[in-house]
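In the form predicted alone, a lone chain appears below as structure tokens.
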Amino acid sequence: MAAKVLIYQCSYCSYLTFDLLSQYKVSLQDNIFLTDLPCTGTISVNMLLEAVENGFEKVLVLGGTGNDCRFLKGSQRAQKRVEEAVKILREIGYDKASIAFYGLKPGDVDSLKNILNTI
């Protein structure tokens, strides 16, 4: 059985990219769940840990790259929170889940395909 995957995505940066993905006739597997955020900078460490607690083996946060963030530093905040969540999981010895941040330029379908291929 495939691992349950939760993807938090920025509604400005990666939403467009997922939309374009459908034009390439690429569909998501049934084990992948998408959640839109107005900005990935709104994600909290608690949200990430709750996803793991709710049975997701992989949690991905897809935001913009450094200069593409509509809210200036949202992606940087998200990346720091992902790092904090990963640190907490390591400290308690929990290695059954992974949490990662990926920066995407809006419309960068090739990078998104590469990310999805790692799942």
The other form holds:
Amino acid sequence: MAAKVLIYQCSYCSYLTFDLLSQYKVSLQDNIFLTDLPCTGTISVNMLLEAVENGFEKVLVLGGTGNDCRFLKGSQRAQKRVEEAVKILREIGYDKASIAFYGLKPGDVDSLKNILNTI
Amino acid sequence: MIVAERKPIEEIIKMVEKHESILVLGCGGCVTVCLAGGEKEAEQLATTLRLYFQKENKPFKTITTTITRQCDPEYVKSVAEEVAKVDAVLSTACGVGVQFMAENYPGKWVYPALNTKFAGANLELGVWGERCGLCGECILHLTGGVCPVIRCSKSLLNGPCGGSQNGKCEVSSEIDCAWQLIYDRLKSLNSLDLILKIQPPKDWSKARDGGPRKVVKEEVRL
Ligand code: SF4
Ligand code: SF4
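Could I have the structure of this protein in the form predicted in complex with the partner chain, to go alongside the form predicted alone above?
Time for the whole complex; same chain goes first.
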């Protein structure tokens, strides 16, 4: 069975990109669950850890890049929280799941395709 | 506020591993403000522990709740039901909260999830600095509002020592020399005469040296 993947996406930066992706007739596999956040900066370390606890083997956070975050520092905050969650998994020796952050420019379909290809 | 930080997770795991159910009890006071043991941190710690024991295939349940303060009896008593349901309590309060919970729940282990560091202030986002040594007899009116007891590495009351260099303490270039700060501050207040007054030895019996202290406010006692 394919690994369960949870993607938290920024409803501004990456929502648009996913939308474009559908125009390319690329559809998401059934093992991928997509959740919108008004800004990835709202994510907490606990949300990431709970996703792992609930059986997601990959948890991705898709925010914007440094300069195009709609809420200025939301993506940077998300990145820091992902780093903290990764550190916690390492500290407790939990290697059955991974958590990662990707910064995408709105509309960057190629990068999104690359990310989806790695999961 | 009291400033604390979470203990290393291995240390916490060792404390709780003999139990199958714990209450992770957050505190809504100082440790919420210093991002060490409020609701968010208590929940994160509970999830971290559940994940660890899930990986170890060991049964482990958590209840998580946060009370307004763990240093006031009315709040501490309000979690009696939750405490009764678990083997032990992991408190994310400062050392005061941990002890107060233990005093109120004899027969139940109450473990400290944090290392309580100091009485300090929020210097910038994510940075806290020590400001008061809780000496029991404040002398900030003599030093322009800079505490020599805790901010001078040697707690000198008649400083500076010979190690003060370019405004920094000889203990570390990261530490401002408290006596330089006192000098600058008194100068800006036109009160440099104060620095020339010799301070007599401090009465440390008012501090920790006199044993554990108590404050009694008769007018509110019934
Ligand atoms: S003089 Fe004593 S009470 Fe005043 S700030 Fe310093 S340690 Fe605290
Ligand atoms: S250099 Fe200043 S702060 Fe450091 S020990 Fe000497 S007087 Fe105290």
